[in-house]
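In structure tokens, one chain follows: the form predicted on its own.
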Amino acid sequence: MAAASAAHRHSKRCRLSPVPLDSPADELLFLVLDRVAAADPRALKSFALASRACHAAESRHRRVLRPLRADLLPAALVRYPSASRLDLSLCARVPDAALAAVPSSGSSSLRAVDLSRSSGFGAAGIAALARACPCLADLDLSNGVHLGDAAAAEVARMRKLQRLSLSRCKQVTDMGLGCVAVGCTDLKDLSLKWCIGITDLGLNLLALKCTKLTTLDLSYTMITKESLLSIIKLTNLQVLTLVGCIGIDDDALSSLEKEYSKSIQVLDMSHCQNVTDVGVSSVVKSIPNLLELNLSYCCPVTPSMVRCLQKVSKLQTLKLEGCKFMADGLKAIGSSCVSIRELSLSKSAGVTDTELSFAVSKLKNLLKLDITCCRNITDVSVVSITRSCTSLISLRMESCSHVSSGALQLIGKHCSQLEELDLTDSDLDDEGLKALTGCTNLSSLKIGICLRISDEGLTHIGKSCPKLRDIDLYRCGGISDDGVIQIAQGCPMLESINLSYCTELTDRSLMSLSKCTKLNTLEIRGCPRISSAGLSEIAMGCRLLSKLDIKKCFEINDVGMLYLSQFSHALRQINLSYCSVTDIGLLSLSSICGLQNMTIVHLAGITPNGLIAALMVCGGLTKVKLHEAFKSMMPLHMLKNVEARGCMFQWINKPFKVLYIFFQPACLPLRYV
């Protein structure tokens, strides 16, 4: 009996066992898994352990890797070995005993690295990671402030490097820099942003070394003339940043004059307050093949300056955010940037109608139009952009409060192409919705502050732009379930939508929502009429929830965070201040490896035992908000034992305020907010 029994299993398995994947077979798969990744990551798990050949195949087509923590790495390089990219940016901490225990049979095909978010390391493991990985293209290590002149020298032996980021890693002097230069002489694109011990003197070693470098980030270093000008001799450099650079002025740029750059097509200047129209005509002259301009919060926009953009017979792109345009000096911009693409003027000073009017008259092919907090512009303006802006794809014009609704209208009746469009804190109403019918490619709506708009504008969204992916109703308090499940059920790509204090929704826009299966962000703040059964329902239809708002939501309680646990496994960010959460909901919640941010402040049911039971279990924790009162009831070794896996506690003294929320006739009970 026994041996007939053995007998059925083997002939069972047998039966059950896996065609070996051919390459063809491979392929096809491997397309699949891709379609599965993007719906559900964690759907690829439930594939792997099908059956062996599914494991394997699975093993093959990883790409990336994303590990929890920094222990589980040397093993998911085993695991994974055709994997090129290495992401690191879910571990807090990463050790040098973590990056010296890869493998290097495990790791030789990554190409890519990612310690940006991650703290912990310093020379030592960054010398084993460059034995480990001799082919790796990719370093990012932005915001390594642990990081000096040591670390930098191990960098250098990673001589296949061609894209680097040191930006942040202020204690990296021009001794680093020179090791980086000499030894990484492939690099295309670095970045030195926030790197103030870097001088001039590591900056012309750099330009000598680097030749085929064809992105520079120079932001906020000390970089001056005696430097800038071996940077513009580089041959290949096409993107060079140099935001806030108080060394770069007109007598800098003024000795680019002897020099002639061709292969430089964007520059950024802005918040380079020492520049005026002197030097910006010098860039031009020496740079006359730039494509895009950033001279936001600089100099003065005079007409003069404008006038020797006219040498820049390519510019497509014009920033000048933050400016004070002086007489004349917008209408300069239609006489001399015929070829403007992009323009933006978001809380430049001395905007008019007459100006803007005469600009957008003679912009015949600008695409994007940014006129954010331009308060002075009037339907006049409006009347002109959609007269002869009827191609635009991106129009931003939040707080243009002199705009009236009817002007509002011609926005989608004329600029049909349009994907982009934010009309925050406008008169916008439910017939400017209307119009917007037309614009079927609509991807971005931002509408909050809108008070006008009710559910019926929400339906005419809901029913004409399918390819909706963000949408901003903050604070339309007008709008109720009806027309979010009219968004919901018009928009299956949503990916983010903003509801907070929309005081009339309930659980019914939750359960609509949480048929969009590609939602990552939903903030629902100060919605009091949303409880757990709403946020239950999210957690199991939107699996890739990556961020969520739920503070002031009073009926949400520990069923909510039970129900987060055990789908809501993309989640990083949430907040759940003044919540009905308790100790039992927090470490449910804890629970979920890859979270990343909370703020729990002011959580009457959290108990200092319960906190501290869930910071020690969540261990991915980059960052906690918590109540100034807690810090005298925790242990502080304790927190230094958090702070140390690479958490930042910051403590809010915020007093506790008392509110009436009227729904109907009856009133909510008194609440703490």
The other form holds:
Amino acid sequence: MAAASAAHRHSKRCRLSPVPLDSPADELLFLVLDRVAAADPRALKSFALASRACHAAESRHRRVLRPLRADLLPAALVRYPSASRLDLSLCARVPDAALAAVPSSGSSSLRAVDLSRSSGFGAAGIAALARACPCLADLDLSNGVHLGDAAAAEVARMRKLQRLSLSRCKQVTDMGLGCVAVGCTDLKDLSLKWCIGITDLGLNLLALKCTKLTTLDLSYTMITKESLLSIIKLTNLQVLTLVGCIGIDDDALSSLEKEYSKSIQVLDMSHCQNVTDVGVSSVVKSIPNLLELNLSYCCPVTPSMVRCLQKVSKLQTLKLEGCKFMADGLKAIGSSCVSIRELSLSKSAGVTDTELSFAVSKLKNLLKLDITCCRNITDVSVVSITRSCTSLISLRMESCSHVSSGALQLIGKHCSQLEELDLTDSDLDDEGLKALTGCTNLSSLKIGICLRISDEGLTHIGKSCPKLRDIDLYRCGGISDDGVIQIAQGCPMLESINLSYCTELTDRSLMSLSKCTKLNTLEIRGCPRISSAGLSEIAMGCRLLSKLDIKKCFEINDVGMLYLSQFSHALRQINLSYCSVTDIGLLSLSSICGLQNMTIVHLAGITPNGLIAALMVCGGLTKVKLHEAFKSMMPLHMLKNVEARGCMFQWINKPFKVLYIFFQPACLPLRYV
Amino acid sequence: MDRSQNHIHGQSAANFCYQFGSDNPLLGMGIQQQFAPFTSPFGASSSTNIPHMDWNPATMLDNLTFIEDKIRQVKDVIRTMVDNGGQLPCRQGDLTQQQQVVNADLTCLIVQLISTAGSLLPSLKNSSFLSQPPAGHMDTVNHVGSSSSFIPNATTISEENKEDMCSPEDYEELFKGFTDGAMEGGIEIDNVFVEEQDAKDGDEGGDASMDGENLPPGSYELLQLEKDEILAPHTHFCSICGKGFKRDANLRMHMRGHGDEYKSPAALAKPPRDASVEHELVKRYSCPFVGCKRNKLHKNFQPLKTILCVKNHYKRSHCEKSYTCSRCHTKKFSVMADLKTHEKHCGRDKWLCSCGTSFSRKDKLFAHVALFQGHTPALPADETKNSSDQISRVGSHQEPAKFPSSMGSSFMWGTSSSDDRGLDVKGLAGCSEDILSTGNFGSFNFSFGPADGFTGEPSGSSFSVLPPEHFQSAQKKGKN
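Counterpart to the form predicted on its own, namely the form predicted in complex with the partner chain:
Once more the chain from above appears, this time first in line as the rest of the complex follows.
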């Protein structure tokens, strides 16, 4: 049988199944396909190549399309007629012609199109899309800074649209929004974030016409009290996001007092700088069914304001990041908001031991607590947190540097449900890690800049946390290969690991990590002993690798790049600065189609010609960081050409700092400063 | 020229303005009501003809004498006021009445003085001091003026003096200030300028104040003019030659050509307000069109306040709209002033609706879109070039389906082509028998049926009831 023999020739997988693959029912085949895809997305390709029947089955089954190049779009849509979702986020530039080529057969099954990362298309392209897919329900046009009212008018022709994102479509005005409001009356989810051209007129019309809205994002728009009332009156609205709306002030919120919204469950008013505790007090009165309230960077927290929160008896999530706590404000949270499950106090001023202890002693049901950068708290708070909130699943206390290692041990002992723990920049030691052995559900552990931990502590983690997905060991100078090997062996689910500036690490660590097949993010910045040999193991083992940071790994050279280009087809982002890579390595790297983001600064072996060749080959680039010196050395028209494909250049002008890297923490990422 | 008769306060000249109403007492009354308050600023008889005269010592002397007389009159009035005030507390009404008279007289005096002085200015020679008469009457007035009192070689003002003189605009402003002052003083200057300058004030303004004062029926005298009278182009006729005029002032100008007896200040003066008329009931007017809300038989009758209101109302509501905008060739008006107001703004309405209506303000457009199902804001044609091609294609495809092409191109909201008032938004309720009426209107609900059309796949059946609006906008876009 031809199909069977073809399968036999091409794929190991098909060799395992002796029955011809065109006989089983589609349903069965699709189940198999789902399993295969869950294990390894690349396997689908092998499957399709196995036989004509496999190819046809895979074509029928594919639901999500994520093309690498927009010009392949027509062919892809012909091959996958049942695809319902088209994700163009890998195509930096999608010209109108590409969208116009979408086959306009009336039976197009496309329901969702994502153009959020693409540019180059305009109203004509959207018009073509609307013609081809009249049943489109989900359209993402975020970051369409070039899209204006004409484009919005075309969007309005998609009558069945339910979800639409126009984030950062700054040229869209009330006219465009008016078209959308009249045309797409089925809209349920609309994002107008950063649509600064929109005013109350358009929003009032939207509230009038689109009564089915459940989620509305109006962040950073010019909304004022004129339209806030009609927005609040939307009977189905559940999630309202008003981040950074300067037009929302106490006056606007007090005008809501007579209105009630029974449907709104989530209200985000963070960064509304003109809102004070008075306004918050009045708005919570009109939204009695609130589940989540975000007042980050919004207003000082006073006891009277918090007492008003008693009225929203169902409140579960309260985010007060960057707020200034007045005396007794935090205490009031403990006495008023007994139902809350999630509390965020990160970067807030005025959080003291006594108040926090009181609050957490009342909030027994707390599941998530964020006290990042509450620098005043000490062991007292940690003791009361661990005593009362034993069911915590997330605790973030980065930069709480006054907490002693003894208190940190309590966390592991009492909060055994923890899934997420952030103890970055703390006094954690191996005993503290040993205490975490009870937290078997731990999936994210951030213990960067904990200089006292060693391989012994990591061994405990490796033995007891099999579900760990994400571990951050940034600048943990005390660990070596043995610790990483323990983690790699004990945590097969690992997806992301940060080993930056763990200077003792060698290729042995990477060899063990290459067994973690789900690894997609690897940061080994500033590990000078790691070489191409270790990287090649990673490339071969971790086929899903998409983010790689090998800055200042001086030993890594072209060989590592050749392996990457050969095996890491999922690579999206790479930082090569200070490596020993030359033009050859760069060129081979550029053969990875999906590569979007490259940082190539201070590479001694790179010439302008090699660089421009690599840039020309690599069609999917969206962002490239280069040293400023190259700007004048590369032909301008070439740069223009690359830019026209949707790539953005960022020119870096930093001195070559190789001598100080071991001593100077100047290259710390922002979050640690 | 014989000026001996100048100081005689004969009423003959004033009588001419009643000519038209002679066979219809109601109309006559109405006109008097209309123009009586006009007395005050124009009582200064010669003020209007001064500009057409050149410097003439005799005229100057006449004018000065007139001013002297006038001052004496005012002095008398004030003296009686003083006397009365000393004797008994006189009624409030009388006092204000007298104050108004004094105010008016003083205004008139000032005007007279200025115009007398203004006659010195050669630059004022041909410009009407008070307001520009409509172009059609300019010739007549000039002709009359020059035939009666033009004296050649009278320009004696040296060149350097000119620079010190005020421009005519300054005078006009000054005068405007006076009349404004007079109005604030309680004198109603319900003059004919309204007709030319601001027709809106006539009807709507009258209505507003009407609604505001809310006179009970019976507290006013109700008059009803007939259609012919309302539409008559002239209301003042020369008793000698029969020539018609819109304003009595123009008639008086004209009369000067018929003999010297019409040239005296008294003959040229505005006929003074009849004391007996002032104490009569206020007058209100009814529209002769039966069934109109302004008709006295209507159950929610709302009377019109002035003759001017009647005229404008009748033309707007019950007459054909014969003035077409020369810019858009679409909007039509029955009152010339409305057309002029429109033409000022025509083409500047950049806020378009899909139905073809344009608005000068964005909020008006959004209120409109919010009101009507299926209407959507439309972008200017240049912005949606590519898409408009499609639209126009769809439109033309549909064209033979229902409407003849002439219909499609001339149709517009709020205006009407052959069948008036059909789609006037205000008149929507009562126009169900019109061919463009509610039946099509209902189709807006599922309109955006054209949605399918826009996608380039006309689905046939849903199109046959395309509202004409789409069709219109499509055509417009197609043209651009």
